[in-house]
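Take a look at this one chain, the form predicted on its own, written out in structure tokens.
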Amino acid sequence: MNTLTFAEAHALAQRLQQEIARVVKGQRAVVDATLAALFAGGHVLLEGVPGLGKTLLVKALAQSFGGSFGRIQFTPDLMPADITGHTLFDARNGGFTTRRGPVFANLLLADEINRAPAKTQAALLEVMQEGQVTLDGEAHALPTPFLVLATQNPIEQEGTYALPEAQLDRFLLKVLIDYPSLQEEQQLVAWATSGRSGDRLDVSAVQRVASAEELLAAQAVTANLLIDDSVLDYAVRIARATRDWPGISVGAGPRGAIGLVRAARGRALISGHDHVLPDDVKAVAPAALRHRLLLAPEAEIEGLTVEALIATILERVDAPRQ
């Protein structure tokens, strides 16, 4: 396995985040979250309209490393094995024959995943869990990296199962996508209609600039990075904080408090610190904790939302001093 330093994790990094911005023009936020998620070893949930570039983000960043790419569109009639895959007996050899789902590919996009019933759910988060899939008894291991970036239409309710609280706590982040700025909305459609047709996705300007063995290598980095006692301690009395904060039912677990440490490690990766710094915690803390609180039913009726009393608790808890 190779190994990196941090300057060189680091430098791979930026290198990533110039490629993807070649094609996916604004979202740097969510281009930024995605990046540390996949160096921290997690998945993500994306939440935001259709077509806002969830596909082109994925795409770009599998050919930015030469991954494979694989993409689901969860529909009702959805099953298990049209996930994971199967066995079949064939006739011509008097045997079985296993054909793997789409699930085995670097990069998974599993464009709204709330479509499909809770069983076909289970199974992809099962997988993403173990990082294998058993077929027929055998177990069959995932390609490394693996990241799954799974979908979410917040306007369209009608026909969807909603994710199980205990399901929605296997995602390392939950990351809101939002329509691009002025500025950025006009480079895009400049460069989305200059010389272009029909609306296939083209992601033949990115480059490739690392390896899968690279990536494995940056995130084994990444896990290593130094955080001080009072870092972690502060990451923790955040995550605690939610459990009895007014207007929340339920408070994040301990998951959440290793999930904010994992994706604080990868943004001081990111960012190019070589240890983790409070604001890295303070900075991924929305995206790493909103998915794992309930707001209380008065809290739902006084308008609050888990944002703003995310954004509450990290004012009101003491950040270490430096």
Contents of the next structure:
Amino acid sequence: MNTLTFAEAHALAQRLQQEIARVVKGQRAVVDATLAALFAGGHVLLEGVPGLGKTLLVKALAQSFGGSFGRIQFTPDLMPADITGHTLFDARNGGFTTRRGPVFANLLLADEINRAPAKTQAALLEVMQEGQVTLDGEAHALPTPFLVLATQNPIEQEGTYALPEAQLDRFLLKVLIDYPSLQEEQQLVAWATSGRSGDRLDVSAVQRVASAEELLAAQAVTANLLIDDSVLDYAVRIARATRDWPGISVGAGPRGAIGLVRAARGRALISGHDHVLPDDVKAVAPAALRHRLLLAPEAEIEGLTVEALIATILERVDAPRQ
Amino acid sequence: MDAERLSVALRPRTAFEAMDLGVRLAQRAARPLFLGCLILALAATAFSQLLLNYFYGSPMLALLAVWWLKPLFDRTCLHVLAHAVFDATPSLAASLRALPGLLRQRGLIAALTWRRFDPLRSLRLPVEQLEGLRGRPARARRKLLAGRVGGAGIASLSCFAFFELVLWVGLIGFVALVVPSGDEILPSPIQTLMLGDLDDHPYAGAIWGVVYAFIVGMLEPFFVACGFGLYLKRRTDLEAWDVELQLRRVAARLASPLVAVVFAIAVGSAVLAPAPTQAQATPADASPPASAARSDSAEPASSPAAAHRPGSSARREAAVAAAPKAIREVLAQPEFGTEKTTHSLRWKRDEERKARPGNTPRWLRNLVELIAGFGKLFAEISRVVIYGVLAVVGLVLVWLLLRQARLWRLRRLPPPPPAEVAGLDIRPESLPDDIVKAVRGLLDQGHQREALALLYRAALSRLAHRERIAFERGDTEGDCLMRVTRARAAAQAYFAQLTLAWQRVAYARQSLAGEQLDGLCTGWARAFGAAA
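Coords for the form predicted in complex with the partner chain, given the form predicted on its own:
All chains and molecules follow, beginning with the one already shown.
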């Protein structure tokens, strides 16, 4: 495996940012969060209404590093085997043939993940946690790097199956994707309508600027970024504060604190400093924690939201400084 | 000035008709009256703004000073009105020339101090200024004049205070409507005046001072004129001044010595009859306003003094002998009215019952008187209790008002800086006296991280306490830098440099070069001053 220095890894991150920005107009925070998760080796749950460029982002990302790209459109009749693959008896050669599912890709887009029932969603659990698929008793490793980008629609509730907490916890970040600003939308519309017909997602403008191996090397650099004990303590204190905070019935577990630190490392790489700052932890905390918290019923009745509670926690928890 | 050339028709009037008369009088003498008052108010405003706003720095005090000096403006107004009554309205220049004399009159200090809050000051002002009374007679005279029209005088004060408020609030609202919103052009008029934010905007205070001078110049003459109208009414009621003047006119028309004497007696009796006590106690009361009485033509030939001239005793005796008949003739004149007989029905039994001696048993009368006595006692006790309760309620209200005023004042103040930010003690007293020296000492000992921590903590302390930047306990270094940048603090460039250095030492475990540390120490002294 190639090895990269910090500067090379940071430059790689910048190149990826630039290439994605060729087709994804605006949504800078979403792109940065996705890249942070990519470098941290975590999965991302994107939540937003249709038409905001979620699929385009994933396709552009796959195109930029030349990785393989798989897409699963989750529907109520989707079966686990449709995700992972299956083994069939081949009568011609009298043996079993294994057909790999779409998860065997570097980037997997699980579109509208909450439209499939829990049994099908659970098929992703092993994939996301272990990075392997067991077919007919045989474990098949997934290609690396492997990143699941799942999307879900927050406004349609009919015919959907809420993701179980165990599965939500597998996602490193839950990123909210919102409407672009006026200026960004103007650029987006101008770009999408100039010389194009139809509404197919065209990512041909994105050039390949990295290989999967380089990405793996960058992930290694990210994992080894220096984090001071005080910053680590800050991340843990934030995660622990969610457990006994008024209005929160279930707080983030240790996986939440781990995710917070990993995501902060990813952000530090993108920001260009070879050590993790408290600002990195604070910046990624909402995305790293919002899907791990459960609001108390009385807080829901009062109209409180998870976002508001996390903001309050971040205001109250002392930042590290000696 | 001729006392008989009265420009108003004196007759018995109600109190509010009398105030209407005052308003008409003010309209008639509008030019010297309003301009004189306005000039004085503007002069007082200029003086108070210069002294209290410019030098002392309190625009609200400057406004208060103009309000406080209103009795001074009243004197000029009354001077003009008193002359206008006798159809001798002074010019603007003449009324201003009379100002030094008016200021020298006694009673001004009292009017500006302990009698400043007298609700009947416009009614009582003529007693001092026109009649020239002092001391006990003046007190008795003021009390006498205020009787029966005191309520109207208080109503007049309330009305004009309300008008002033309406004009004030209306002007504020008008300016607030027409001035574009935003801090760039003018501070919000509502904010400056209604929310007491005037001290932060001294130039707005000056503008409002001029506006208030115009309000005073517009309303104060009317206020004084209403009080003067009430004063004329009371003199008419008490002293039959209108009758006196009517008789004088008749006497002048007839010009007969005999009739003159008769009229003089009639005048004397008419004047003395309704209020003999005060008429005898204060000779000036029987005359028109002192300004008129002191004038050279104020002593007509028909006055009582004319009857006492030497050599006229024979004629006086003859006149006295003929007086009853002459008086009857005079009283038969239509000016004295006509007799009118009215009839009404009354129960005969009532009068019979009153006239009949009581046949009630003595014990019953005693019992009734006892019960009535208890009732009176109970009423008196209740009265005292109610007064006590009212006093307590008033004190409680004052206490609540003072407490609320203190709360409002506290709310206007910016919040005090926190004692610590993210566990760092940023109180100035927690820092060494010489920060740079202490930092250099730590650097010499090789404690680079502690040295930078101290430098960073001291910078936060200075920014929180001097620049009043509101740091929160959860602020990271990036948040602190963002707040400092947003506040456009003078030291933001240095603070950014210091933050970066601190992050490198604290979180990246890097060491800084000596010259860089030296530059930070030097820069700290330049950005925040050497001493703590």
